[in-house]
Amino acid sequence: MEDRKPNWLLTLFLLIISAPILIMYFWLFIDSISEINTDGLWPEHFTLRNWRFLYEDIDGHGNVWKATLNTAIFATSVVSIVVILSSTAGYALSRLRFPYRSQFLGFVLLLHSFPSVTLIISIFLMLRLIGLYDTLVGVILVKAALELPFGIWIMKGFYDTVPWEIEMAGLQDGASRFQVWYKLVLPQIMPGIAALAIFSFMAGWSEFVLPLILVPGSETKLLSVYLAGLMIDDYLSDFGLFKAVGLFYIMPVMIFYLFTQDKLMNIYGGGTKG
């Protein structure tokens, strides 16, 4: 019992400091299934009318399912590009010794220090120049490029924890460098790949500034832009609808996080050895 007491105290403390956030989400859900009551705290009438955006288009804002599909394509594409390129580049930076390697590592870290909003004008002009403005492909490439420096550094850290003896044994058995990487080294850093994929997916799903500026068309609208459009619409005073769309927007990420939070923490813990 004495060993469990600190755990219960810690749990109670975390619940207390998390209470405002939990209450906020609770009232977000209540407001999404009820009519706004200005006379009291608890709503008098419950309704599913606020969720009508699931089966009908909201005037001037398009179809929510189209925006959801665009967001899913955007997030999964960013994950694929970041994981593939970070896995290969991280291995090269960890294992290979080539000229100006340390300078390249410093340059990669420098790229990660620039917020995307400071580069938005040059990115906009470049996409216009190559014909990828207002396309999902263009904004996917931009978001993946901005996430790559972080991904490369993370994967390099995981590769650094894998013993050289594993690769030496594979090379002595006649395996090629690619086979050693793919069959021996890559399985050792799967926790890092999983964590990077989860982190990249959440970053892609929640992105707002880049889609707002680089894909303004209704056919390429993402959920974050769809939700923002409801908020700034002067003719829309239906806050219940706005909260329902907001809850719909965050539900996939919340569910995704609940099932993957243990793997997400691996991104700060390094790789595995052995």
The other form holds:
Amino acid sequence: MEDRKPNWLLTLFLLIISAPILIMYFWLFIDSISEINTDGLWPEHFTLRNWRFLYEDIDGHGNVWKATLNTAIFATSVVSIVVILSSTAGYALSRLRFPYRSQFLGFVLLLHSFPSVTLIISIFLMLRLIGLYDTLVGVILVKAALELPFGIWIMKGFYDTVPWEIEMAGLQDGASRFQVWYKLVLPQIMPGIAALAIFSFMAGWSEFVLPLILVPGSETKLLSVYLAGLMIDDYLSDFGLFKAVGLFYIMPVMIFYLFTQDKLMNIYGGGTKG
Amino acid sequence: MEIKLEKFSKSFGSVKVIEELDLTVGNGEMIALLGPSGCGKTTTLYAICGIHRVSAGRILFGDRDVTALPPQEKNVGVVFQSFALYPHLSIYENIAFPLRIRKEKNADIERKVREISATLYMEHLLERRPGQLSGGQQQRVALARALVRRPDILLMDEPLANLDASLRLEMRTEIRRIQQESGCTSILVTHDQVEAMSMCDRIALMNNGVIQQIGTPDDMYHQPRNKFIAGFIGNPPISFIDGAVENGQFTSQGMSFGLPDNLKKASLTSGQKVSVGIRPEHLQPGSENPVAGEVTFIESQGREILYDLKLGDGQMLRSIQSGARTCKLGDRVTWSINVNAVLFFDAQDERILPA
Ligand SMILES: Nc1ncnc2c1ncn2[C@@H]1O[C@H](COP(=O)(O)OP(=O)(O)OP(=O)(O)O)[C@@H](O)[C@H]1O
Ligand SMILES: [Mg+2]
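Can I get the form predicted in complex with its partner chain as well, since the one above is the form predicted alone?
The complete assembly is shown below, putting the previous chain first.
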């Protein structure tokens, strides 16, 4: 990755094809701090009124900070569960021989291909039954469960790239199976863990359908649901507000992405490099 | 510490890889497990260190039965063919790893790592990562990691296979020196006979999961027990001629010579089918016990020249001669066999020993 010369032609080309997206985001930002006539296109003068939701509750929509906190708890919990379970399950699937291992692998892949919407009614009924409906815990478990097949599969791929001999050498050096996993194998798939963590964080942050149906209450509302609520509110047609909230909602993800995109690429490259 | 395998057998599922193998390696001895690819050398090694479970038989270290012990409970150092260094740790931490697992004191670890890296001339490498070392340097790290906790037994699986020719030569003497200094009982797996002969006290030659013969390199070369051993040991290899014994003579369509005195008394019946092995150095220009043929191949090996000789019936003999080239391709020549050095094998490929 060192001493790569900037390729101006390529940069220009990429800039041109991504221009529509960049311009849209830029426009979104400008719009959110300006006043526009309802039928106009051009921003007229500067205002911070669109951002008022940060310090006052919009009628009937609850507190934005509460929703932000819920979303953060939701996303980080999903990340923890997915990372811990995938990194252990992936190891088992990659290294241990147990009955029906290959069938299990196929089954995991099958689960991954299910769109979560198709399961939503039965999940709803199940959560009602066990009393986790309209609780953060409930929706966290559901989201984590739906993310797991992908996570397990990705982790197994990373474990597969770690040579057997390293583990044998570890055992030979006196380490227990757990020590071998923890001290020798895990550090080598750190890029994979990082990528999976980022990936599932973003998946959690942007999740909409599950929280919409499973945690509709104002105490447990997530940001995505908060934003959607504003937009379908008939008494409110304040586009400036929508834009500001939308911007507020995607900001963490964009900042996060900016700093971690190189790690994220790993998930497609697969395996440890350098 | 003595290593003893008693009727050791190993199968993977229904595939029997090793059957009833017996092997004893004396205290402080270095023995080579030599054999063609796939004959079960690595399998045997992994069984000794405890990575593979033994299917049947016993493994003893000294008087202790270690057959069922897991690798962690045996004090065995292993050098893997691929070195298997830990890529995320520095060289220092790689070597220190076995000691850290034993929870030794930092000061002790430091002292031991410095000591072993001094013996292996690699103190300047300790801060680096395995990815930043050459093959030979990685090889030394692997050796250091195996030796740092003073193992009772050192096992090496083709440790030189990944090195280039000159480095291999250097590491050969180095490994031998360290093995002798540390005095640990060692097994070296290799498929290179020169390596086995030059580094080890004794050689155990394996084929198809069976040990064919155990002995010193000299023994193996001059007194092979069967045709496989005679064919495997020696480079350039021995050539075999099929024929029969008649009236105190060995005869085939392309050649014949009188049996050497010491074999005349051996239990050879007239008309018995035999195969003789003639090493290239035992076919030289001369007139005694002549054999005639056509030179079909000449290869200069620098100091010596290798010739292939095609006999009248199409069978081939090989000759290696020092000095200048005496003939050219296609020449018909008559050379002499050193009959006393010829090896005789019966129809079952077993050696016919002189009486
Ligand atoms: N895990 C395994 N499952 C099934 N068969 C195996 C397994 N490991 C080894 N074998 C078989 O056992 C035989 C001996 O293998 P081994 O690795 O001991 O050979 P080797 O003598 O070390 O050969 P090489 O010189 O190529 O390393 C081979 O035929 C191999 O296919
Ligand atoms: Mg092998």
